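A lone chain, given as structure tokens: the form predicted alone.
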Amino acid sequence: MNILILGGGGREHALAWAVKQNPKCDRLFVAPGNAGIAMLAECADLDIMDGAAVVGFAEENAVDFVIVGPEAPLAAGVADSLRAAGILTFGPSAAAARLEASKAFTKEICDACGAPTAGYARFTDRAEAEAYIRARGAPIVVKADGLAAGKGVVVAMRVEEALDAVADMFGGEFGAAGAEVVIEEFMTGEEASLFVLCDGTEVLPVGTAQDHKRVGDGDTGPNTGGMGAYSPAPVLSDAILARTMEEIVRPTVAEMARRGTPFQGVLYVGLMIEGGRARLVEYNVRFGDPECQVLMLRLGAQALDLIQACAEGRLGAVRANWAEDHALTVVMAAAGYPGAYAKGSQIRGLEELPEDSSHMVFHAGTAKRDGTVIASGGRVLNVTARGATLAEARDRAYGMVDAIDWPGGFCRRDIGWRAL
């Protein structure tokens, strides 16, 4: 079959290479791409977010089967375009990916299905979102509303971080995300992803990652968009992940088929684990970023099989299949990530790397000049590796890592360390 992957990531990196495992994959575009992937799939300089121009380069170059990467797409609706044109297409409707555009709709499912996760209050009003601030007192958590690049969340330990936070989402900061603003209790214990396929009514969950959110070891300083990421999560054992899909998942996904708003694609279960029990983060209704980078190494070929039965609505008949090892990712970013990074430098060193089942190196935000790879983004590349227990994957993927010729780009040291 001829295969379109949206998205131009680390993300998309990785499911165009396992799906590329697959010999069911005849023909592999990515759109927009980038230099990593340009190396196993045909790029395609097109807009993802205009579903009109998506169907019609799906119809003008027989493409079978279209698989989403970002959330943006899925918000603005690409899915229902693709869907509407008779197109094979994994990823949610706009009305169900309104479960990440909107913080305060997933508080509403949460409420109406009975769904445990922090207790909250929403606002329209700066000075009313103050006084209940105020009121509560820190740590709390403030978040924009709607999508903002994964940039909308504060997690205030001071009343007046979290006075700024809501300032900014009032001033304009994240535009018309920040128009409604939900304010909630701050949870403690362990966070960890759950991933799960949904088909509208079946759901199968396809693996748990940690990621490592802040920029510096230890978990310091700012937060990015994910420094690196482990699989499995062990601090979601058989039992809490058993509870953690009848109390939140399955429920869930009735409640949005109840709505006629059935869910079908990857539902990212962000969760908080303590005593035993998971409580809800957040839903993204897209792979995790990096997470989907060792969830891909893993699964391998079977990622394309698994994704295509969700799709097609026949979920109830597949099942993972886990060879029991570990991956680790760790990111490399461009200097002064998350704040200011030059663009533009070059990478060596890559070709030398192995690329195989138990090492990959993922690009995220590089491109190509006079033949040589350059960073383009702020988080640049995903050194990805597997081992039969994570202190190997984590050496693997060091070692990689040390290999590379990059003075413009940093990474952490210590990914893993929690579980490790």
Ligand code: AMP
Given for the second form:
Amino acid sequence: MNILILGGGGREHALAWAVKQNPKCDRLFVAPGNAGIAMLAECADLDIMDGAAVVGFAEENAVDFVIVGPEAPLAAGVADSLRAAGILTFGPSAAAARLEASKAFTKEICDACGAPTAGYARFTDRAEAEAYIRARGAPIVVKADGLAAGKGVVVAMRVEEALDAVADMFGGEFGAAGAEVVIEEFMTGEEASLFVLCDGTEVLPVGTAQDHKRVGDGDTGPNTGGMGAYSPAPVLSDAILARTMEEIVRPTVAEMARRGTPFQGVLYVGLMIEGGRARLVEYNVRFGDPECQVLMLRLGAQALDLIQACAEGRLGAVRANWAEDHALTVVMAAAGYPGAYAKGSQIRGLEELPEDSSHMVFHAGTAKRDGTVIASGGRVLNVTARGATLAEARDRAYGMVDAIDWPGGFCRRDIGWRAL
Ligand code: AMP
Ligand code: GLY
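Hand over the structure of the form predicted in complex with adenosine monophosphate; the form predicted alone is what we had up.
The next block holds the full complex; its first chain is the one shown before.
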């Protein structure tokens, strides 16, 4: 089958790498792709936010199956356009993508199906939001309703911080995403993520992971898109996992189906775990980045069979085969990230690294110039390894990091510390 993957980050490199190993895969296109993806797929220059353009490309190139990586095209209805054209697609409709695109919508679903989450209130009026914050006190969490590229959440330790966040959001800092604000109870505990394939009715967990959001060692400094991740997440024990499926995931999927907007794709379930029980922090409607990289290294070629069964509504008929293994990924970023950073620095030493079922450097923001790989984004490489233990996976990943010659980059040295 000919496959098109939409996206061009480390997540899409990992998806392409797994899909390509499956003998079912004939031609593989990725739009827009990056320098790493170009080594295993045909990169296409295509506006992935434009449903008609994606359908046109798929028809011209006899694409049988489209896998959508990031949330933006999903929220924009690209999966709807593809399905309307009769093209098999992995990823939710725009209506179901509201689970990520609107925090207020997710809260409404939790209320309707009884899923445990932080207590909250919704506001479209600044004065009312401020009065609520003063009455509740800190710590308190302020969230812009819509998609804000991960920057729309302020965990305020002081009342003034929460008031400033409300002022920014209603002041237009997040555009339309901030027209409504959700104010939540601050939850304590340990965070972890669960990834579940959903075909509208059936569900299949495909792994757990934990990431490191802060830029600096010891979880210090500003938030980023993620500086590293590992799978499985030891805090998500089998018992908590089973309870989370029953209390959160299945009720959500049933409620979405009941509303006539079934969820098809991967549900990224962000959880806060305390006292043997998980509460929902957020949903995303796509694989995490860099969490996908560790999941794909562990799943390998079967990922395509599972994702395809999901898109075809046959999840009840497939199973994931897990090795008792661990995977860990270290993000190498351009100096300055998540603030201003330079593009164009050269990266050497990648060719000499092992590339097999236990070692893989996924590219996030890279390009090629005169035959050498250069940095073209903030998060640039995802150095990923697998092992019988998490410590072995970590040592292999950092062994590769140390062999990469990139003076313009940096990484955290403590990925996995909590679990180790
Ligand atoms: P979100 O985009 O909703 O996942 O929020 C980003 C991050 O903010 C989460 O990963 C948590 O670390 C933190 N966060 C969000 N909501 C809460 C909450 N109610 N209590 C504590 N921390 C939260
Ligand atoms: N790593 C966090 C995310 O993908 O949203």
